[in-house]
Each structure stands twice: as C-alpha cells, then as structure tokens.
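There is one chain below, alone, in structure tokens, taken in the form predicted alone.
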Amino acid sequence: MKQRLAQRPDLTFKANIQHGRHSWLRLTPAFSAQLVEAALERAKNKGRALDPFCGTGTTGLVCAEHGIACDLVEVNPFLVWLSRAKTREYTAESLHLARQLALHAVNTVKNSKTDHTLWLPPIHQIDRWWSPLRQRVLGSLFAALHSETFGDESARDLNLIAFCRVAIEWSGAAFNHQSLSFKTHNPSLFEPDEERLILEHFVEELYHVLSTCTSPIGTPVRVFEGDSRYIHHIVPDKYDLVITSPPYPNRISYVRELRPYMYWLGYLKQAREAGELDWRTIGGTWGVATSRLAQWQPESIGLFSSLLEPVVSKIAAHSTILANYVLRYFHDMNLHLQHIRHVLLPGASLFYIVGNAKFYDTLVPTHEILADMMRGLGFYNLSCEPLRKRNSKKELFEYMVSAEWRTP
C-alpha cells in the first residue's frame, strides 16, 4: 500500500503558494491549508485549537478563517514574526500607509547615489547570495523602508514581507534539494536594467501581498515564542484541539531556508546564532548542533517507546553521532508530549504530521514510535495515516497520526 501512495504536492508546500496570505514566503517542511482542513473536519471539538510547532503558521491562518481560536508555538524568532504579521488584522489605514512606504522607499532608492557605508546582513560570503550589484540595490531598498517619517509598524511588517520576497528571487540560492547550493552569478544582459527591474518586483510583490490582506481574520490569532518541549510554561490556557507537524527526524537544518531572511531582518547577527537556534529546534543539526551530539545525554531515563531501541543500536553500530541524533529527536519530542498533556481538556483531538527517516539501512518509523509514545502517556484512539510519497528516498512517507486524551 505504501508503495502506491503518490507524491500529493497537494498536501505541501507547493499547495499554498497561491493561497492568499500562505503565499507569502516559501518553506518547505511547511505542510498545506488542505491538511488543517482535513484534521478540522475529523477534530471532535473545536473550541481551541494549539499547533505547538507552527511554523509559517498555517493551523493558526486556517483556524482564524473558520472561527476558531488558535494559539501558535513556535522556537525561531523570525517564524513568530512572520506568523504574526500572516494573522493579523489589517486596517484600511495600514494598507494604505503601506502603498506609501513602498512608493517612498522606490522613491528614495531611485535618488539615491551609491553609498559606500550601506548596511548590509553579515550573511557568510554574501557575494555568492547577491552580486555587488544586487546587495547595493536591496541594501539601499532595505534602509529606506526602515524610515523614521513611518511609524506604522503593521505598514512596514507587509514591506518587509515583500522585500524577503524579491531578495530571495534575486538572489543565487537554490533550495530544491536538501543541501544548499549557489547559481554562477553570470553577468546578465539586464544588468543595467537590474536596478529597475528589482524596484518594480518589489513594487509588484508588495501589491500581491496587499491584496491578501483585504478579506477578514475572523477570529484572532495568538503567537508565542518558546520551545514545546516545555509547552506547559509557554500557553496560558488549555486546549482540545491540538494540529501540528513537529520537525522530521530527517538531519536537516530548520534555519537554513530562513538564514537570507533573518540576517537581513537581524534575527541573525553571526553564523554560531544559527547553530544554536537549530540546537534548540527538534531533530536540528546547523553547526553546533551536530557537534554536541557526542557528548549529550538524555534528561530523562525509561521514556521510550520499546520500539526505539532495536532502532537506536542499529544505527549506532555506523555512527554514534547518528544514533544520539535520532534519541535526542525522540526524548525531546517525549518531552514535549508529556507536557502538552498539562494543557489539555479532556476528549481534545491531537493531529500530528510527520515524516519516518532512513539513516544507513536503518528505516526510523516516526510514525509507529511517535503512536506508542502517546499511548504510554496515556493517549487513546491512536491510528496513524499514510499521507503520501515524499520526493526523497523511495522507503519516504509522510503520515497522520492522531490521538485523543482523556485525564486520567
């Protein structure tokens, strides 16, 4: 059955991209407004909803269209920004204040001489991010639209969603496989033309995004920063609808498709930052992360799934970076498990989305092991779901599994 399962962009990423405001900037672990939509239609109640690890925070845009409370969590500081500003309540003021800023800032730019003292993000060998060109461009863009003459920060917020928009278009990145990679900056025959040509797509991708703030919220959204391995400490109320997708325990970076964005918005001042953010998020591996794995030992004794074992061993029998690797994933997600529980109402409905990994010949069934947690903790009603075929390895799935609690 696995094997038939078919690839479902529908059911990712690539599903929101022109969606309204989950259009706004790309990420790839996101998953679609279809799948909150289908975890709503299944949920019991509907009174509050949690996701714990939102992401681009798409539970919380989906909820709020339908009327329903939602509370976001989420770790990267940016993630809380960009969440914020895609729920919120847009006043005709803002969006006008916006125009403004955006034409102002075109404007000034177009005025403007080459400044030789312009800021610029301290993003590691930035010239394989943007030419000389491009970095004077959009240095000089960013600086406008942090003018002092515009105190309206919703107005700046949706400038600043747009400009993320163009510096990841015009710049030599390319995120269509797991490792980074660079395009040639190549001289282009529109170079002369290029200060123009990037104007006018901010121009453009600023209207686009005005034009996704124009229909009502609904009902209002909450967005707090802070891991949810501790989620207990974090959300003032409780909940009996919980959609979600945590990290995969796949060895990736988190921050890596952000880096452009939080450099230049100063979420990220020098590359160790990147390091420890990851250290912080679920299954993270930039820098430091992975260095530490070595020496890191479990807070915690006797809060596995039985299934974890046999798993862990196989795996360490290759690399022992790798097997603590996959252990941390599984203690911090038990941690975060044992602690949503606090913030529970009795029959909530919990839905999580999650990948299985392979490491070696090794396949690590998230899934089973996430489900036989839950049950130990005391979950009930457990089933898990198979979603689709991931575009990776062919053993690759994504599945739902949900759960309901009860208080013992």
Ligand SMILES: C[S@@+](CC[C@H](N)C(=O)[O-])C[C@H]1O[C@@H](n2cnc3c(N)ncnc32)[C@H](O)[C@@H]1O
The other form holds:
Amino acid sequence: MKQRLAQRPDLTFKANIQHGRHSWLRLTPAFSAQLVEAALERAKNKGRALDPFCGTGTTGLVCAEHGIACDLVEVNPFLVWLSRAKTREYTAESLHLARQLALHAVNTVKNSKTDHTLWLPPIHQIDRWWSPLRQRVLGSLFAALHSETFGDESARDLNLIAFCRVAIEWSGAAFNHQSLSFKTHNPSLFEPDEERLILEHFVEELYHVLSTCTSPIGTPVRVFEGDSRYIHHIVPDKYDLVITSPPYPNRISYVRELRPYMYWLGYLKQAREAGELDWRTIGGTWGVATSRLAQWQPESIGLFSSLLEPVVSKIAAHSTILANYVLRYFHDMNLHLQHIRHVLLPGASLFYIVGNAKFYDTLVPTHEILADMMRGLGFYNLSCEPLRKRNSKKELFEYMVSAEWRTP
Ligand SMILES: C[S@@+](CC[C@H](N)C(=O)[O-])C[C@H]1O[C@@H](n2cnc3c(N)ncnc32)[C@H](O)[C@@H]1O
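Please supply the coordinates for the form predicted in complex with this ligand, as a counterpart to the form predicted alone shown previously.
The next block holds the full complex; its first chain is the one shown before.
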C-alpha cells in the first residue's frame, strides 16, 4: 500500500510557491496551505488553534484567512519575524510607505559611490555566496533600507522580505538537493550591468510581495518565540486544535537552510550561534549540537515507548552518537507532548505531520513511536495515515498522526 503513495507536491512547500503570502520565502520542510485546510476540515472544534512548530507560519496564515484564532510558537527568531510579517494586516498607508522606501533605497544605491565601510553579513566565506559586485549592491541596498527617514516597521519588513528573495536568487547557492552546493561564478564582460538587474529584480519582488498583502486577515495571529518542549510556559491560552509539523529525526538543519537570511537580518552574528540554536531545535545536529550529543543524558529515565528500544539498539551497533540522536529526538518530543496536555481543552483535536527516517538498515517509524507515546500520555482516537512518499530514499514517507485529548 505504502509503495503506491505518490510524492504529492500539493502537500509540500512547492504548492505554496504560487499561493499569495505563502509564497514569500521558501523553507523546504514547510507543508502546504492545502494540508492545513484538510486538517481544519476534520477538526471537531475550531475555537482556537495552535501550531507549536510554526516554521514559516503556514498554519497561522491559513487559520487567519478562515477567521480562526491561532497562536504560533517557533524557536528560530528569524522564522518568528517572518511569521509575524506574513500574518499581519497591512494598511494602505503601510503599502504606500513600502513603495516609497523601495524607491528611496534603489535611488540611493544608483547614486552611491563604492563605500569601503559598507556592512556585510559575517557569513563564512561570503565570496562563495555573492561576488564582490553583488556584495556591494546588496550591502548598499540593505543599508538604504534602514534609512531613518522611514520609521514604519511594516513597510521595512515588506522590503526586507523582497530583499531576502533577491539575495538568495543572486547567491551562488543551489538549494536543489539536501546538501547545499555552490555554483561556479564566471565573471563576464556584462557583469557591471548586474547592478541594474539586481535593483530591477528587487522592485519586481517588492511589487510581488505587495500584491499578495491585500488578502484580508480575518483574525489576528499571535507569534511567540520559545522552545515548544516547554510549550506550557509559552502560550497564554488553551486550545481546541493543534495543526503542526515538528522536525523529523532526519538530521536536517533548518538553521543551515536559513543561514543567508539570518546573517543578513542580524539573527546570526557568528557561526557558533547557529550551532547553539540548532541544539535548542528538536532533532538539530549542526556544529556544536553534534559534539554535545556524545555526552547527552536524558532529563527523565525510561524509554517513553516500547517501540523505541529495538530501534535505538540496532542503530547503536553502528554509531552511539546516532543512537543518542534518535533517543534525544523522541525524548524531546515526549517532553513536548507531556507539556502540551496542559494547554489543551477537552475534546481538542491534534494533527502532527511527521516523516519516518532511516539510519544504516534500520527504519525509524517516527509516526508509530509518536502515536504510541501519545497513547501512553492519555491521548485517544489515535490514527496514523500515510500522506505521501518523500523523494529521497525509497522507504521514506510522511504521515499524519491524529489524536484527541479527553472527551469534553
Ligand atoms: C517542519 S518545520 C515546520 C514547517 C511549517 N509547518 C511550515 O509550513 O513552514 C519544523 C519547525 O520546528 C521548529 N522547531 C524545532 N525545534 C523547536 C522547538 N524546540 N521549539 C519550537 N520550534 C521548534 C524549527 O525551527 C522548524 O521551523
């Protein structure tokens, strides 16, 4: 049955590319607006929704567009900023100011001389990301967007979204497979024209962003920065509905993919901070996070699910660090599931989109282990529904784990 599942791009970030505000910035592990709509249709009560791992804010935006109150939580401050910007109501005045700021910035860059004091993001090996000419144009544009004459935060945020879209498009990075690679940069005779092309592209991107901003936001979305392992200390309400996609135990680093934006916008100032953030991220293993795994000890004793033990011991036969990685992933998800119970209303529906993983020849059935942990924590009506095949290894799939919390 599983083998017949299709890849279903309509359920992934790919379906968001042409979809209004959902198109603003790509995060490969984002799910599609349609998937959130499908979960909403199945939810019993839609009073107040929560996404504890909100990423780019897809759940919040869909709920807001349907007039459903929704709170979002995210550990990565850049994604908190993006989710807030994406789910905000924009006034005609802000849109007008955003246009004015863009024109001011473009004219400033056109009239500027080479500035040796130009601030550039402290990203490692910046020349692999942008040629010196592109660094100069992007750096001047970024400085001009921070002109003090334009104090409107919403107008600046919209420009910064357009800036991020341009910065990634003109970078040497290729994000078309899991491990990021760099295109070779061949300087050409026509390179000086790039300044004009980058600025034109920036204006086009701003107009694209502005054209999507007019969609009404029925209900304000609140976005909280925090660690959802301790969700009960973060959100101020109780919820009827949880729609979310937590990380999977597949060693993919969100911080790594978002690095260029995070350095430009000042959310990362040095490489070490990226590793520290990844360590707070469930399933993160980048930089310092990998070395800490070797010494990691669980906060509570016990395996939370009898399904986990055989999986972890098979992986441990090849690598203690990877076995610890998988154990820590489920330990952290267990902390999250324990604590989310304190913020759920009786009868709440939960939808968790997760993927399985494979280490050596051992499959990690994330969906089954999470469902088993949820059952042990008192959730009921559990089901695991296969959604789609992932495009990497052939046994990898995504599932919707659904559950309910206590009868009303
Ligand atoms: C699969 S992505 C969610 C994508 C989202 N559904 C979307 O459409 O953009 C998982 C998110 O969980 C966040 N995350 C990981 N650990 C977290 C934690 N401990 N607390 C809160 N958020 C966390 C990651 O930063 C990432 O953005």
